[in-house]
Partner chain sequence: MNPTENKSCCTNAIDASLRVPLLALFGGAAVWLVVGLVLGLIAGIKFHAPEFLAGCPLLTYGHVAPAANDAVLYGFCIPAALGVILWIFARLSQNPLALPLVPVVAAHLWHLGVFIGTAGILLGGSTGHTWLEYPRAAAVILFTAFLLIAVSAAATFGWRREQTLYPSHWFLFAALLWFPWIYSTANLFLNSNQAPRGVVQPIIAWWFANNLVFIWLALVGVGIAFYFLPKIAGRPLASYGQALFGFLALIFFGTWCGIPQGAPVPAWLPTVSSVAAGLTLLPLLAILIVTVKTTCCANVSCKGGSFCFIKFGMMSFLVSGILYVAAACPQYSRILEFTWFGAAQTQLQLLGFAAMILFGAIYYLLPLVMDKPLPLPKFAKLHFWLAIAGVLLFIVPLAIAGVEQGGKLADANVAFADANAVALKFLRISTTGQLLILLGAVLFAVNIFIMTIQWKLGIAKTVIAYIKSPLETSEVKS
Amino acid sequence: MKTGVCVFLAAFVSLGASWCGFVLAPVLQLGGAKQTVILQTTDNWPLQRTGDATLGLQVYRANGCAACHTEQVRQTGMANEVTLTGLGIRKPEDFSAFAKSLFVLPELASYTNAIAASLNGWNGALPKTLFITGDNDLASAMADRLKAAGVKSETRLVATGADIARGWGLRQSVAADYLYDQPVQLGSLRAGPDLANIGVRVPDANLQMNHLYAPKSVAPNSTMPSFKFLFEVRQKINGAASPDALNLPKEFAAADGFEIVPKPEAKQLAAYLLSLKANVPLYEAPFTPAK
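Any chance you could show this chain by itself in the form predicted on its own?
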């Protein structure tokens, strides 16, 4: 009997400790989370969403959007991006010749192929990214060489990883990004692209609503289902389209004399998508913003 009680108590304590560590502690930490400060500014992050965007989160949730989309940008590391910003008195072809001369420098030899490739077919447009490296000393050496050559350059800290390369964000997602989300819609499947930064990538509300009504009108190969039930097809008044009417390609537009207008839920969902802009540097997720 004593053995059974001891086993029960041991199991109870073990499970209770696990629950406290994996469930209770994160809830308490998140519950006490406050706005953070954007690096090198006095501005706070994140800002409370507008009324429509807050309601739009519930529309997003109700329609199961998190089943096909994530809102969490993953990052594998940091690197230095060396960018050419000014040629001074040099011509583009002169700088290309200078870049080839760097082959003879042992400390830069492993990167000159990348630099030469980046300049292949270059027409002189600026700014021009020369290469990205995780070696701070190498980035500094390159900056010194460029300065000595009479051209201007900048070295920026950038996040790296597959999600960053796809253009889904400028940095990894962190807890602060979700401070005003209830519930948080992290998602776990990417049948569609990640949406953590969709408000930066597609800042046009009309384009967002076109995509909701007829996904293939925006992305021809899209597998996303249409959310036509968030819109109303109605007859035009006096033959004129209303300001809210969608401007769709002919094959997706309403019949002659009719128009497609968003219901309040469509506008709220679009407002929520536009509010997804995790594009500022934070202490726990730094990067150097492009000027």
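Instead of the form predicted on its own shown above, give the structure for the form predicted together with its partner chain, please.
Only a single chain is listed, so you will not see partners or other molecules.
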């Protein structure tokens, strides 16, 4: 490193290499990405958002919701979920006894606690998840035994991991899910819950707006800030509430004779939140959807 030219070349080559790798290559590999097909269907994924939801993404961006929320579900792996769907002629107690008789099988040893716990106090409601295993052979062996015993069962492919168990999604998020997001709001901090599937979890636009107006009206200890400024407090016209007005619990509601009405931004934001769903199986993130 005796001359400035050497330094310049070293810097140029190293940054240029990572530019080719992390800018150029992804643009070439993914820039032309198109919709994919939902597994075992002919439907396309993802769908374009409606106009309101597209505008809502801009409200989400402008208010920096991504400072506290991620839109990305992670999974640790895949597993088989063995579920009872029909008892045939058997009674629930019979079945419990039968299931416990299987506990002597060595390959089932590590699942006996889970099965016993799930059958404890079971009143016969179906479908009933028996256990979850990463071992495909064990799952099919178990299905055979159940069939032989005259009960109906189903083995479903499910994703595993804490995010899934929290109900934040049915599978991990993949690149295809973000095709139409402009800008993509992955987020990097979970100060609030993940929102990749909030449209599945809380499909009620009014509840979403109540929450945006007064988070504590929905989650009592919420640390989410209120987005009051997306709403308007108005005097009721002739004492009648307008159809848009929020229906809030007493301590959050407006004074008598007044009502709280969402501005267009709040409606768009709610539409965007309802559009957040990544709940279909794809080739790169398969699972067995519920019927």
